[in-house]
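As C-alpha cells, one chain now follows by itself in the form predicted on its own.
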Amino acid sequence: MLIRPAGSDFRIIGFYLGRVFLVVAASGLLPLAWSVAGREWGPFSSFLLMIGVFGALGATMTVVGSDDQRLDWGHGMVVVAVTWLVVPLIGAIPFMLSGHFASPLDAYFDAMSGLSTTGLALVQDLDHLAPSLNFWRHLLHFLGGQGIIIAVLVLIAGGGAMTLYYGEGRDDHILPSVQSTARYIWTVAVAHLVFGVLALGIVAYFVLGFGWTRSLFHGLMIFFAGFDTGGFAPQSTSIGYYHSAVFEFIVSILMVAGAMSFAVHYTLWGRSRPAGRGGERRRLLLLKNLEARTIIGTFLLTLTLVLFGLVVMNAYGEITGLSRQGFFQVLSAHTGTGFATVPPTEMVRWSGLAFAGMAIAMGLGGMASSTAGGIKAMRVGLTATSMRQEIQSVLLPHGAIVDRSYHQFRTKELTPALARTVLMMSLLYVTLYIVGAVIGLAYGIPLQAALFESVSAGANVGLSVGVTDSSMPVLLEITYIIQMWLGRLEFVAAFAFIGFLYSIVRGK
C-alpha cells in the first residue's frame, strides 16, 4: 500500500528543487552576459526573463520548503525527475521567443535534448542562430551531463546528497563523500574543457583558417557536446562542416572521454580509491576490468559490422573514405554522441550490416557513471557473464564449483540479485526502443528508419536519419521527449516519480 505524501515530504523535495533552479538561473547568467558582449538584445531580454522565472521559483520554493527532514530516497528520486522534466521547460523560454522553432514543443523538445545530452534537434536555420542562443544550447549540454545535481551538491547541498546522485544514473562512489565526488568529477570537467577548447581552438585557427574568436567559439561548442556526449553543433551539416581529419580527431578524444567512467578517469589519471578497503591502492590495468574489455570487444564489433556493410553497399570508393567516415559514426553511435561526418540523407541509404551496426552501436552506449547513455558496457558485459556461467554450470559435472566473480577495478561477486537486475534494466531499455519504434510505424515510418530514430532517442544519441524534423507528428514528437527523459534517468528515479503521483491521488 503507497501512503499518501504529507505536507512536509512537499517541502522537503521543494527545497531542494528551488536549490536547483537557483543553480541554473546563476547558469543563465553565462548566455546573458555572451547576449550583452554580443549586442543580442532580442536573446537578451528572453535570458533575463528565464533568468527571473527560474531565480523566483528557486528563491520561493527555498523559503517555502524545508530541509528539516533529511532527504530520502524516495525524495531524492523525485527532485531529480522533476528537475530533468521542469528545467527545459523554463529553459526553452530563449528557444521559444527566438523565431527559430515552429511550436513551443519544438522548443522544448530541443531543451530537452539539450540537457539529457540527446542532441536530436528541431530547431530551424541553425546556420543562422544567434551565438548566445547556440551556447546556451550546448551550456544545456553541460549542465545535463555533469549534472545539475552535481552543481547543488558541490556548492550547497547537505545531508542525504547522495540519493540525488544517485537519481541520476550515477553510482560510482569514487571519493569518501558524495561532496568530493561531485567535485572530482567537476576537476575533470574543466581539465578536459581547458584542453579541449584550446587543441579544436588552435586547429580552427592555424589549419581551417577561422579567426581567434570564432575558433574559440567552436572549439567550446563543440567540447560541450563532444565531452558530455550531447551532439549538437554550431552548424547544421555537424563536425562534416569542419572537413578536417585533425579535428575530428580531437573531437574522437573527447568523446572516449565522455564516454568513459569517471572511475575510470580517476584510475588513468593515477588516483587510488581508497573507498572500500582503507586506502588500499587500486591502480589496475584497466584491461582486466568487465566493462573496459566489453566496450572495446562491442566497439570492435560493431565497426567491423559497419566497415564490412559499406564495402558490400560499394557506399565509398576508396579505403581511406570508407574507413574515415565509418569509424568516426561508429564512435559516435557508441559513445553515444551523435556527431556526424555524413548528412542523414547519406545516412538513410546505410543498410544490411552498416544498418545493423550503428543500431547495436547506439543502443549499448557507454560505460556506466558516464555522459553518455543507452544500455551501459557494464550491463553488458555482466549478462554475458552470467550467461557464460549459467552455460558452465550446465555442462560441467554435477558439484562443480562455477565461478561466480567478475573484475571491476577489484574482484567481486556476480549475484543472482544483480544478475536479475542487469538483465530487468537491459530489458527495459530494449522495450523502449522497440515502443518508440512501433509508434513510428503507426505513422507509416519504414522500419529500419523508425527503429534507427527509437534507438537514438532512447539512446540519448541524437543521430538521425531524417525522422525528426518539425513536420514529424505531435504524438512522435511527445514520444522522442518520454525516451529521452526516461534514458537520460535511466528508469529509476522516472518510476518513483510515477509512483509518487500515484501515491498523491490513491495513497492511503
Contents of the next structure:
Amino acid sequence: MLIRPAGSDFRIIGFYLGRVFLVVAASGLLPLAWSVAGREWGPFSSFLLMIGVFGALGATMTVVGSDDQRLDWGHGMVVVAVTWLVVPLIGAIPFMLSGHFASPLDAYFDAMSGLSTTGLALVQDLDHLAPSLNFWRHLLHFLGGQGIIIAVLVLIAGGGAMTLYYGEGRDDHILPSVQSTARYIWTVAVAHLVFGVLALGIVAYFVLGFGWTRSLFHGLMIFFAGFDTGGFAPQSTSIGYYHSAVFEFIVSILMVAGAMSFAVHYTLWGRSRPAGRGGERRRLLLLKNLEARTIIGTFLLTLTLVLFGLVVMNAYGEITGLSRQGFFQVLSAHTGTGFATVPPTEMVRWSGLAFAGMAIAMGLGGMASSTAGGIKAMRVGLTATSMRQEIQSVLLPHGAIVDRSYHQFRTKELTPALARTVLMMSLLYVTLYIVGAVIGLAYGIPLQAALFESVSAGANVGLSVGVTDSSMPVLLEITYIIQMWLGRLEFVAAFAFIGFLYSIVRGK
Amino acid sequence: MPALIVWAGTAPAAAQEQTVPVTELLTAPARYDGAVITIEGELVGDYGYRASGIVWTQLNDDSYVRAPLVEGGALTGANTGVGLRIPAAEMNGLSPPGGYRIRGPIVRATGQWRFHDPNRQGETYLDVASLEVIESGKQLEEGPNGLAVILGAVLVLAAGATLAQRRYARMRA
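Now show me the form predicted in complex with its partner chain; what you just gave was the form predicted on its own.
Now the complete complex, all chains and molecules, led by this one.
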C-alpha cells in the first residue's frame, strides 16, 4: 500500500532544503562581491535579489521544518531532486534580469545547464556579458560539479548525510565517514583550483599576451568549466578563442582530472599513500582497475573512430591539425566537458565515423563519482565483463566454474544482481538519449543532429551542432532541461521524487 | 552589412578580395580558403599580444555591433565571430576591445582566410594584412535595477531576522 507522506516528512525535507538554500545564498555573495568590485550595478541588483530569495526561502524552511526525526533514504532523495530543480530556478534570476535571455525558460535552461555541468547555452551576446555574471555561470559549474549537497555536508554535518550523498549520484566511500569524504572531495577541488587557475593564468599572461587581470579571469572561468567538466566559456568561440595548443594542453589535463573519480584522486594523492616503491606500485595498480582500463579503451576507440572519420571526410589536410583538433574534441566529449575548438557550424558536418565516435564518446562519459556525466566507464566495463562471463559459461563444459570477479582497487565479485543493476542503468541512459532524439526528430531536426544534441544534454556534455539555440522549440528546450536533470542525478533521486509526488496524490 | 559573394573558384588570391559576412564564413568556411577577403565588425574580448609580434583577437559581425543590448538593442541570437591574427603594427590607436559596457572598435579587416591552417595545426582564422577603423569604440552605461535592490535588501533582512529569532529561541530553550 502506498503511504501518503505525513506532515513530519514534509518538515524534515523542508528543513534540509532550507539548509541547502542557505548555503547557496552564501555562495551568491561571491558574484555579489565581484559585481561591487567591478562596479557592475545592474548585475549587483540581480545578485542581491537572488541572495534575498535564497535566504528568505532557506530561513523560512529551516524555521518551519524540523530535524527531530532522522532523514531516511526517501527524504534524502527528495531533498536532492528538489534541490537540483529549485536552485537553478532561483539561480536564474541574475540571468533573467541581465537582458541576455529571450525568456525566463532560457535563463532556467542555462542555470540548469550550469549546475548540471552540461554547458549547453542559450545566452545571447555572451561576448558583452558582465564578468560577474560570467563568474556566476561558471560558479554554478563548480557548485554542481563538486555537489551542492557535498558543500552542505562539509558545512553542516548532520544525521542522514549518507542518503544526501548517494542521492547526488555518488558512491565513492573514500574515508570512513561521509563528512570526511565530502571534505576530501572539496580539498581535491581547491587544490586543483589553485593549480588550474595559476597554470592557465600564467599561460594566458606569458603566452597569450593578455593583461594580468584578464589572464586570471580567463584562468578562473576555464578552470571551473574544465575541472567540473562543465563546458561554459567566457567567450562565444569557446576554447577556439585562445588559439593556443599550450592552453589546450592544460585544459586537457583539467578535463581528465575532472573526469577521474575521487577514489582515483585519493589513490594518487591521498595522505595514506605508501611512500617510495610502494606508492609507485599502488599507482600502477590503478591500471588494473576495470574502470581505468575501460575508459582508456573507450577513449582510444572513439579517438580512432573520429580520426578515421575525419580522414575519410578529408577535413584536415595534414596529421598535426587532424591530431590536435580530433584529440581535443574527443577528450572534451568523453570527459563530458563540452569545450570546443571547432564551431558548431563545422561540427554539424562531421559525418560517418567522426559523428559516431563523438556520439559514443559523449554517451559513455567519464568515471563514476566524478564530475562527468554519461553512462560512466564503470558501468560499461561491468556490462562488458558480465557479457564475457556469460559467453564463457555457455562455451565452457557443463559444470565448469566461470571466474565472476573483477578488479576495482581490490578483487570483487560481479554478482548477477550487480550486473542487472548496471545493465538497467545503462539502458536508462540509452533510453534517455533516444527519447530526446525522437522529440528532436519530431520537430524536423535531422537524425544526426537530433541524436548528437540529445546525447550531449542527457550525458551532461554540452557540445552542440547548433540545435540548442534561442529559437529552439519550447518542448525541445524543456526536454533537454529534463535530460540534464535526470542525467546529472543518475535517475534514482529523480524517480524517488516522482514516486513521492505520486504518493501525495494517491497514497493513503 | 553589404556582402558581395560571387566567387568561390580558382582566381589568384589577389583578385579575390571581397567583403564577406562572418555568418557566411562560418557556414561555408572552406569556400574561401586561401582567398583574400574583407570582413567588418567589432573587435571583442582581448588583444593577445604574442611574443612573435602578432596579436590575436576576435571580430564579431552580428546585430549587437550596431545595437548593443544595454542601449536597447534586440536579442538576435548568439554571437557570430571569427579569430583574427594581426601584425602588432596594425594595432596602433585601437580603442579597447568590446566587452561588458564597452562597444569595441568597429573595423574593416582585410587578409587571407585560412581554413584549417596546417601551419597552426588546423586552426581557422583571418590572417590580417590591413586593418581599418570604421568607428572607434565607446563606453556604454548600465545602471542598477532599483526594484531588485529594494526587494533583495528586504528579503535579506527578513532572512537574517528569521534566523536570528530562531537562534535566540533555541538559546532560550
